[in-house]
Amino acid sequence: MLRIAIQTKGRLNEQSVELLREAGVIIKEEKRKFLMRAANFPVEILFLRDDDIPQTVAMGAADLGIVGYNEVAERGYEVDILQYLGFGGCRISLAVPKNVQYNGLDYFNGKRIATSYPNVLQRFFDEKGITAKIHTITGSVEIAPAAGLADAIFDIVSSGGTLISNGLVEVEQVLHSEAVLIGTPQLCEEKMNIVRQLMSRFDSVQKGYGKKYLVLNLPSSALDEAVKILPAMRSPTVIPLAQSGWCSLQTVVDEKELWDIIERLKAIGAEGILVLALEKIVL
């Protein structure tokens, strides 16, 4: 039996539970407790605060954890990063009041910096030769300059809206983060077999992110040109139609390239184009 620690609430909790569900690991959320066993896979789920997950995995109290890389970097516990999971993206950045003149990192020499990530910040300042006073805050870091507690902050930034609403401007991006799957070092082979199954499922789910399944009809004479336009994992699937001189093509495309590809296909005679949702890609 494998034990996975995930965040007990918040955005990463929801996305972690959804990832597990997409990977076929069913958790009955209406009966959630501190520790729950999956209904159809040899794992149990341990719900914890995000900052407790790296230590719990390092100690072996949980075999795996899904947590932001920022927490792994800050806590410094010995864990293996097994997989980057493609969600929960953010950055940890330095921000200063918008009315100050910022001319580079030298600005922070001798300044007070409020943060919930003192270890990450101290390593960055040591690397850059900056001497500053780091003030650790566990609550709302962004209000520290207005409250007179600090000259600047070092905090998580997603959209930047919180900084703007508190009269701050982002000036240095220090660490990029996303959700990662971490593991206890030197797991036994029996557990590693389950881990490999789970990682393969996660990988299939990730490969489906931002992808669409495209089906279209095309004059056979335009097939070579269409193949040049269409991406594919190996090559597009081509099926002859009952109507002579026509064929059907099927392939997977990136959603961000979808409309450009459709316009190019229409220009060479493609018709009846279907765009279908895609959940997983198993290679």
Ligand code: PRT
Contents of the next structure:
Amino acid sequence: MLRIAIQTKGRLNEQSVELLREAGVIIKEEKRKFLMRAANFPVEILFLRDDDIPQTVAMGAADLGIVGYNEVAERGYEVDILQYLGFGGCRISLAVPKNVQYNGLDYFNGKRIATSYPNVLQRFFDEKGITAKIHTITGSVEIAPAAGLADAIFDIVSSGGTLISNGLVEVEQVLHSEAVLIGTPQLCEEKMNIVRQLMSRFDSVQKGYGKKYLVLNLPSSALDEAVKILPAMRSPTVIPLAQSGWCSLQTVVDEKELWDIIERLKAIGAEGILVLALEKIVL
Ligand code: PRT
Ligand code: ZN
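Can you now output the form predicted in complex with this ligand? The one shown was the form predicted alone.
Let us now look at the entire complex, which starts with that chain.
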């Protein structure tokens, strides 16, 4: 039995549960407990605050954990980073009040910086030769400059909206983060087999993120042209239609390129274009 620690509530909880569900690890949402056994996989889920996940995994009280890379980097516990999971993306950045003149890292020499990530910041300043006073704050770091508690902050940024609404400007992006799967070093072979199986399922789920399945009809004479436009895992599937001179084409496309591809296909005579959701890609 493998134990996986995930966040009880908060930004990573929903997507962690969803990733596990898509990978076939189903937990019953009603009467949620601290520790829950999955219905159909040799796994149990331990619900914790994200701050406690790296240590719990380092100690071996959980074999795996899903947590932001930022927490792993800050806490410094010895865990293996097994997989980047493609959600929970953010960065930890230095930000200063918008009215100050910022002309490079030297600005921070002798300044007071409020943060919940003192270790990551100290390492960065050591590397860059900056001497600053780091104030550790848990809670709303972004209000520290306006409250006169700090000259700058070092905090998580995703859209940047929080900085703007507090009159701050992001000046240095120090650490990029996303949710990661972490593991206790040196798991036994029996557990590693389940971990490998799980990672391969996570990989299939991730490959489906941002992808669509495209089905369309095309005059057979335009097929060579369409193949050049369409990306495909090997090459697109081509099925003849009952009406002679026409075929049906099916393939997987990246959502970002979808409209561009559709317009180019229409220009060479494609019709009846269907865009379908795609769940997983198993290679
Ligand atoms: O209760 P628990 O201790 O488990 O949760 P928590 O409150 O400590 O963490 P939580 O749920 O807020 O975040 C969990 C993880 O989500 C973080 O460790 C990051 O890895 C990731 N993540 C991704 C974020 C954000 N995006 C994010 N935007 N964590 C926090 N924020 C906050 C940030 O602190 C700031 O206040 O959102 C604000 C900035 O957002 P923007 O969009 O305005 O820039
Ligand atoms: Zn936390």
